[in-house]
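The chain below stands alone and is given in structure tokens; this is the form predicted on its own.
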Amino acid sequence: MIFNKVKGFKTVENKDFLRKAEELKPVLFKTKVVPTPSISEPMGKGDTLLLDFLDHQVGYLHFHASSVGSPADAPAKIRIRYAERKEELEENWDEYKGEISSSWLQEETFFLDYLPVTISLPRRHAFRYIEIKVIDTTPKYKVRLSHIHSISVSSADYRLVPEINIKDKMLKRIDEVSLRTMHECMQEVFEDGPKRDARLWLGDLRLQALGNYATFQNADLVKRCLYLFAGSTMRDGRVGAGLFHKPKVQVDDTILFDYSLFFVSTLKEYYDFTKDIETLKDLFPTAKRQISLSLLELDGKGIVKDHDNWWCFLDWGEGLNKQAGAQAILISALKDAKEMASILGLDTAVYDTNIDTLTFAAKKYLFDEAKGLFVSGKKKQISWASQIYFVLSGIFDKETNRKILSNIEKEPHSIKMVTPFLHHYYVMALLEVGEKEKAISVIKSYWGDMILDGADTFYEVYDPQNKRSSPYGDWVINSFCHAWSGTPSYFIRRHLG
């Protein structure tokens, strides 16, 4: 992938936004869980042990190693492996090939010079799963592990999470693993999954946020997240598509288009459970500053210009042209922004004036009246992603919205969906135009299909006909536990039951 990064890159902090998100850093919940077995046997020179904690964790080993036999007369080498999933353990991690640094993969090799000892990892990892391996003793002693246990963390309290009758057991179980997806993953930060990136991004924050209304109603979470994103932006004011919070605030330098505006929606919801007026004060101009600079990027006739490379995210499908989607998003944000601006007592004229342009512009040059859908590209491409972000929009009324995501089903030759991501969007995208029972349909054949594929946590990427498909070259790269998955809770909680 070719990412759009700033040239120049340089970055512009405001202290006080800083100051407030601060003040917000989270207390993390910490919680000891042992795992089975807990005790290993007198292991050797290629000897493993495979610990089971039964359920996802994010955190920190713990042990103790004694040798037994004769007195320890070399160190003990010992390699340890953290999987979310069993089957990351029997791939051979020293052949991965993904396009993204095997530094990701998590495996930590150290040396016991004295035994006994007791160990205390100072590194994080997410995990179900921990191989440890014996690499080298001498023939004259052996290793035993004990007191193992993991010191996991959360800032996420599942006692706020309101109690819900669910009788269907396939959605209860849904919303269980959604619920947990979403605790790994609240941190100090909303990170987007805490084996890989373990950092704020803007497109998996705003479903975060919308997942944690209806669960954890952790709003001070979702309040950090957006005073650390207006509080450390591009030289021209751009939000970064994500950011990182250690070991100091710094916007990424990778800019996406439709996660720069998302920061207008989720600042839009946030207000919208919150109420919280003094917020949309501070940071409604930096969400008016996405849209200005988004608006740059419209060519004479009102369309958003297309490009090559990575400037725009919608959806890992491969090929998928981006401008259909970014054009809807944009349209989505103005009405977003709008709204914010009425309840700001601002003039709302400018935006009307825009969302009738790109309405306009996107019904004459995006829109396909034969197919009845909407193309993206020189190449006129029909997508999934463009018809689910347009409907979205609400350019048009509900039946015709209904009749487009009926006709991009009958579409053979249409870039299919790939992630969650999207998946979260064709679920709302059914909603708005009324069609319960299939939202209900597609959460239970997609995210249903991963718990039935054994997820402890919703994944990053998940495709039914494919399950080791990856972004990345590699499939062992994917992040098992991942933010963007965690959204059905929201749906069954705040649309279904």
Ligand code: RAM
The other form holds:
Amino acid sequence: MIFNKVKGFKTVENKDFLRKAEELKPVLFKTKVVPTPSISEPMGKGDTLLLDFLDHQVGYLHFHASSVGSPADAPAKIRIRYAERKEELEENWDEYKGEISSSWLQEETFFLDYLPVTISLPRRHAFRYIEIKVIDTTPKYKVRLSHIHSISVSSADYRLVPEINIKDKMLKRIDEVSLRTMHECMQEVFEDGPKRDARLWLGDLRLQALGNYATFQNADLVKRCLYLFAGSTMRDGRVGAGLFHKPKVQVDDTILFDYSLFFVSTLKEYYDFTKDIETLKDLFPTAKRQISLSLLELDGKGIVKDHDNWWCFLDWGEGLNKQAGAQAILISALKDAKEMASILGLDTAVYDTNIDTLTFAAKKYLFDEAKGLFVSGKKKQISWASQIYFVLSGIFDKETNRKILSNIEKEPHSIKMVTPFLHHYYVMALLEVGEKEKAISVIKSYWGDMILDGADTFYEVYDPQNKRSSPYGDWVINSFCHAWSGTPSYFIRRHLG
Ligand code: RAM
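Based on the form predicted on its own presented above, generate the structure block for the form predicted together with this ligand.
Whole complex next, starting from this chain.
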């Protein structure tokens, strides 16, 4: 992937917004979790110990180490690997060949100079399994580990999740795993994934916020994240695709067309849930700015210009052209912005004009009447993403949209969906056209399949045809507890009765 970075990157801070975000910083709940086993046999050179915490954790490892045999006549050298899935530990991490940094692989090597000693590791990790390997001691002594535990952290409070009775066993398990996924990603901000990148991304935030309204109901955390994005923008007022909250708040210099626009929809959905008019007043100008910047990207015909680099996300599908999806998302964002403008008593005429222009152009240049499908880019590519985002933009009536979703199933040469992120929008689109049964079956087959594969939390990428696929060139770097994958609970609780 080629990141779309900003030349001469400069940022603007809104101190008032950042102060509001800081005031909303949550206190993390801390829980002591003991694995199986929690004590080891005496371990010498090359011995390993596999710990199972029985569920996904985001936490800090603690243990006690003592020597067995003669006095320790050299330091003990220990290597620890943390894994969300057991299969990660079967890979050779030393031969990692992915495009993004190997420093995301959760591993640490350290020395115990004096035994006995109590160790509290300072680094937070995401894991269910931990492999502890003794790289070396001496022939005279071995190491025994005991009192092994994690202090696990999250800002999510299970007590606030409404209790519901889900009869279907698979849906019930999908709901539990969704909750765990969201729980683990809810830290001081809504992280995209606690293993990687452990920070804010707008596309993830939007889906986390939706899931959260139906479950943990921590609207303040959504509010905090919206203020963070609005508090650190690029020089032209654009919100970043992502944002670092540590060591200080700092917008990332990656621009994604759709992600900036998701700020608009996330704000609108936040208002729908909370009716918090003060926040809407504060942040609407930031939302409006995302719309204006996006409108600058239109060509003379009212179509969003296409680019060769990684300018818009939509999904990780290989070769996916983004033009049509981007157009659709801009129309949806315009509609959300119009609604917010009207709530605030502002003029909405300009939104209507733009919605009309973009809708007309989309129907004329991006819709293939004969195929009954949207096409994207110079090569008129057909993808699931283009159909899904257009159905959600609502430019056609329900019946036409239903046909579009059925046509794409029959199209042999299309770019398929690869992430739970796009599957979320697919399920939304199905519900939009009244295909409730189909929506349930997609949830049960796609997310359910991950459960049959042993998922404790839902994965960042899941392609049932290629289970080891990765957008980063090496499967082991994938995140297996990823925020954008935790939305089935939202559907189950809000839409499926
Ligand atoms: C990755 C992360 C994140 C996603 C972006 C587009 O770096 O997985 O979740 O939003 O890509």
